[in-house]
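Starting off, we have a lone chain in the form predicted alone, written out as structure tokens.
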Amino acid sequence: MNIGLIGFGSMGRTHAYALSNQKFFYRPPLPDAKIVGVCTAHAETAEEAARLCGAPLAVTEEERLIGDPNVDIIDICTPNACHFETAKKALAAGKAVYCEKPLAVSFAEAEKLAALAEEKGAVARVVFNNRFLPAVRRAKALLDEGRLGRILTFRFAYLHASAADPKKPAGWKQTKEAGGGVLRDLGSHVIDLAVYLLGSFSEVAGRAQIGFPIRAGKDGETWRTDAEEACYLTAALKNGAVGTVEANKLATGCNDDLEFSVYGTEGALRFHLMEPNFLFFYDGKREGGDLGGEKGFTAVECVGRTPAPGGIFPGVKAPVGWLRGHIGSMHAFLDAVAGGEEPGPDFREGAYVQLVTEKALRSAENGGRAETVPDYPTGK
């Protein structure tokens, strides 16, 4: 499985790391997968990236990788606004595609990509890496087993402090034209987790916030931010649950604070990415009594306990970190390319996240008026 990697910023490096470490984390290993070419905007960065990846080919035109018959997979790690055209060309060329989130900058674009992937019979996945953390997978299992009963309410949030400093220069993620905005960036992760764990949305209402409309750009010139730096949603799901979803880059003191809480008639769950080794589970069926009995949240020691064929390295008791989700996401994709059945978010699921995102942003533009989320055939 020969991979053409397009883009080598922080996510390109992350994907290369996840790929190169597959053989340590899974047994038996998948068929050999390697990066054979890297494309970046500048020749010097492409050459440095290719050297780091051990790839023989460094290019500045993505068509050279997409059109290369020796390349089986296109891995897209470019800014949001670039995803659609690159993925469309890769699918048309018969490649498997692994695309960073969000799949596109609009639902219309994402829907076209999902339809094209199905037409071509291509393996096409979106990188929602947080699904693959052991604690999240354990939460999914508990919910699927019905251990929480009927879901009543929930909260999903992803908090950063990256836009909280008015002196920090703005970048492409703070402009609509480039596909920026916190709801597409951080929000796509928590919307996906809500759907993955609890099911489809029925209605959403949003309120957007720009903390600092004017700041300096990277060139030192005045920059006017036009993409939201925080977004707050109230949402109803098709299962009747009502709750909130928040994506926020104005949260002073936060680093990578992805968290969720789910409350049902018979139990509850809590998770925080800054404490990724544990899932907190409240079993409402446990006995109470004097001094509390056995009631209360239990810290489930998920750590490195991933389902087979994983869990062999660095050991099931070893603490887990953020990169483990990317390693699992990459493995699920490669397994699918190799003909396996490892589940993972396909382009239909990525398009659904885009649909919810678009409805939420439209609501925010219309003063928070609720938007109905129509049924969409994700197959989930």
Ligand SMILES: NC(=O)c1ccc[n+]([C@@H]2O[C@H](COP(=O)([O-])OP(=O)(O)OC[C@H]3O[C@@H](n4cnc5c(N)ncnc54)[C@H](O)[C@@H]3O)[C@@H](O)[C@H]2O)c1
Second form
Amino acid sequence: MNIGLIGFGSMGRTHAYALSNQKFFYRPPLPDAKIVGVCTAHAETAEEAARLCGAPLAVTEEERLIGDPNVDIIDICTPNACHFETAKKALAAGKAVYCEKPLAVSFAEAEKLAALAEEKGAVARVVFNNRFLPAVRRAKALLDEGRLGRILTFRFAYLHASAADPKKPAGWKQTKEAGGGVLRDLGSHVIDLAVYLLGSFSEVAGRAQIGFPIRAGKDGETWRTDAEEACYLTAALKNGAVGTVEANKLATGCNDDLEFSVYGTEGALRFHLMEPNFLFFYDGKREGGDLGGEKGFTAVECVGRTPAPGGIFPGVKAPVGWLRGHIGSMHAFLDAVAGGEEPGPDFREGAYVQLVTEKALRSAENGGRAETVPDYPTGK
Ligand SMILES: NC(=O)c1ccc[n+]([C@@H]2O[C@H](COP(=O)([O-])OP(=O)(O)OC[C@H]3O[C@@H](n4cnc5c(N)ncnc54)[C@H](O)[C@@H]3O)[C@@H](O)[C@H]2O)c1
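Next up, the form predicted together with the named molecule. The previous block was the form predicted alone.
Full assembly next; the chain just shown is listed first.
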């Protein structure tokens, strides 16, 4: 499996890391997958990236990788606004595609990509890496087994502090036109997790906030931020549950604070990415009594207990971190390319996240008036 990697900022580096670690984390290993070419916006960065990845080819025109018959997979790690054209060309050229989130900038674009992937019969996945953490997978299993009963309410939030500093220079993530905004960025992860764990949305209402409309750009010029830096949603799901989804970069003191809580008639769950080794589970069936009996949230030690073929390294009791999600996400994609059946978010699921995002942003533009989220065939 020969990979053309497009974009080598923080995520290109992460994907290269996840790829090069596959053989240690999984037994039996998948057929060899290697990066054969890297494309970035500048020749020097492309050459440095190719050297790091051990790839023979460093280019600045993505067509050279997409048009290369030796390349089987296109891995997209560029800014959001580039995803659509690159994925479209790659699918048309018969490649499998692994695309960073969000799948595109608009639902219309994402929907076109989902349809094209199906027409081509291509393996096409979006990188929603948090799905692959053992604690998140355990949450999914408990929910699927019905251990929480009927879901009443939920809270999903992804908080960073990165825009809370007015001196932080602006970049593409602060511009609507480039597909920026915190809802597409952090929000796509938590919308995906809500759908993955609880099912489709029926209604969403949003309020957006820009903390600092004027910033300095990277080269010192004045930059007018037009993409939201925080976004607060209330949402109803098709299963009748009502709750909130928040994406926020104005959260002073936060690092990578992705958290969710789900409350049902028979139990509850809590997860926090800064404490990724544990899932907190409240089993309503456990008896209370003197001194509390056995009632209360239990810390389930998910740690590195990934089912086969994972879990062999660095050992089931070893703590996991953010990168483990990327290693798992990459494995599921490569497994599918190799003809396996390991599930992962396909382009249709990526398009659905885009649909919810778009409805929420439209609501925020209209003073928070609730928007209906139409049915969409994601299999949920
Ligand atoms: N899943 C996750 O955990 C996660 C985390 C952060 C970012 N992301 C996503 O990853 C993507 C990339 O984010 P990043 O933070 O790595 O960005 P970045 O700005 O750090 O890097 C972007 C890279 O793309 C290259 N590039 C830009 N325009 C290009 C073009 N036209 N042709 C070829 N190369 C081009 C740049 O040279 C650079 O190498 C974004 O879509 C973002 O939303 C995902």
